[in-house]
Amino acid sequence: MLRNLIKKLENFQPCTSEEVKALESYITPVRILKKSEDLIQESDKPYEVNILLEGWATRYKITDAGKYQALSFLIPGDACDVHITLIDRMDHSICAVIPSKFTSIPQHKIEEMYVSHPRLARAFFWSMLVDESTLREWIVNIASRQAHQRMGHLFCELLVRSRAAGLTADHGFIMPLTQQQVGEAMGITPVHTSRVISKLRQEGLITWENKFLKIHDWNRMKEFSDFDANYLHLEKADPNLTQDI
């Protein structure tokens, strides 16, 4: 049920199998969400931190004019915010961009897990840095990229970490997402969304049908995109991950 969490956090250090056990016996039941319903809403007291199991997800907030905006994509192998229970309210919502399965692990077994597997609780704060680390990167990314490189960019990043979390051995993924949230993400409009993916196409750079993504050169892509995989710290767990994909 975790192996996709685990594979990410293996980016980090290898977990033992005493490890896993403990992980497993910390979840919750698992909760299954329709397409558009939200996991947890903006200013909502956190009791727990929740992991997406299956399907894809997305952090995002409303401002008082009604403008929607997506923070974040979270794939199979994510956790939400290990620290989050120590706020009050939230300040994001969370959603289900497609049906959706998550587990949770409750606070107290958080706090359990700091105690009896400190190892464990190292790589989830690793996990939660690497997020931040994404998070920072999207706001250089859509403040000061063309819109072109904003969308190969985020193509390049989300292959990165399909690879990561074991969804994937190629040079494609699974992507349920339409233009329209692709484009919402990278600040750009439907129209312009509609150009940047011709472009990306008659460039040769990538295929997108069927829900399923292929970036066909990669080395040109990242040169394309200004792609430094970095910030996604991965280099750990398999030195050719972002190098050789």
Given for the second form:
There are 2 protein chains.
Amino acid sequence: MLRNLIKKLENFQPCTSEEVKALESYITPVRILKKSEDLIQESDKPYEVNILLEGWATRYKITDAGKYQALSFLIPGDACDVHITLIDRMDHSICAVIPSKFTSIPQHKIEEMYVSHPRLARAFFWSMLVDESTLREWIVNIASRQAHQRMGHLFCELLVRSRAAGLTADHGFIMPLTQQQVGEAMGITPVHTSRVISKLRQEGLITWENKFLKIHDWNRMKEFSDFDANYLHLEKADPNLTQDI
Amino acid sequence: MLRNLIKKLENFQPCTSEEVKALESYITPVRILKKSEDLIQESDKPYEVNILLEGWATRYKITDAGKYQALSFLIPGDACDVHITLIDRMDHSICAVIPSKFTSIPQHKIEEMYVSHPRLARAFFWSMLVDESTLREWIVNIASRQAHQRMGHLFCELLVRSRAAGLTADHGFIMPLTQQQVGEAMGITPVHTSRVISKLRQEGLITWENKFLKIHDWNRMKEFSDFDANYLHLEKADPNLTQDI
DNA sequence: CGATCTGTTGATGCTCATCAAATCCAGTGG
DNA sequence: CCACTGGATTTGATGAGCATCAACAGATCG
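Same protein, different form: I have the form predicted on its own, so give me the form predicted in complex with a further copy of the same chain.
Now the full complex is given, and it begins with the chain already shown.
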């Protein structure tokens, strides 16, 4: 059940079977969310560290002007910040983009983990650093690249992360987002998103059908999108994750 | 010497004199950086948690296309991620924008802190969550607000953070950045930055002279900029920090 | 006190938003 | 099984926001 999470953490360091067991003992019963249902909302008090088991989710905020802004996408194995319970109110919401299954680790189990399994705790800290690094790269992406590159960059990221979570091994992966949703992440309108994607298709860089996205020429796509996976901190992971295999 | 850092951490929870002493015992000798000198560069291995004592700094990245993108500004009292030493290579650089003084806490002292002063460690974790939240708000700011609001929002943030670090108490604060530098953060050119700022001045929202920025009408500025300080997580701090005092 | 950095202003063009309408598709109910 | 419905995507036309190029004024500094 925690397959993808463990696969992901093992990109930082191997997990012993004992650690896996400990992790399994921490988690709460599965919570199932329908499409478009919020897991937690801005201004809610967080009591546990959520983990996505199946499905896809998005972190988002809505501005006063009513604009919806996606902040990151969660894929199976992604966990929220281990220290999140320190804050009183969420500063953003998390929503299931398709029917999804979540579990969580309650606050007191986290503290138990610090003490009894510091190695495991470190793996979660690493994961948190990667999340933070990813936010920085999104700022770079949105602030300083044009829409075409920006979109390509997002697709590269999602491919590498899907590989790192053991969801795919080649250049295609399941991406159950609508064009509008990827546009909301990159700060462009659905209309422009459509134009950008049709351009990527014309260039022969991707195909995207039936929720399945395939990157045709990884090296050309990386160059086109100015993508460098350094920010995902997979230094200790299988180099194939970020290469043209 | 750690005055601003302690002031900042106390917005989360009070520090005992014993904790202050412990913190002081952890830190390394002061390192002085000249203007435009890098504290650490992308791809360097981090060995310690840096803390800015005096001056200003910026986190930044440079894209393949040669575009410089600022990712956040550091003011006195700001610390880098407590877990940063877990990663092998920095994903961004940090540069002094004016002559600045830094100190740091070495990796092994951090681990010592986890054990001997968990309360202190928690305050650092909180600070890290705020940094992450701030990155998310920057994404919202850059992706979904226009340049005028974006700039106003940045100024609001810097004022509240300056107050939270005990650097100012009213509506003015020292901001030693050039227009180009704030533009680099907001993803706009120096030319457009100049136009945006002259508009903010015309509207009577700010004055900015001799590195001193003053916000005239806090409530009007907040509304203009769609600024809501929730993301800085000052829930337990003095409410005046975010109000029109 | 020249040289360089910083800020200002004007003119022009590109990127992307907005408005509008048509097509395609999945899901629903009869 | 088919007609209906609402969402998702596509395409076209127009305009706003910001980039870019250029020139100049003011500030800063060795």
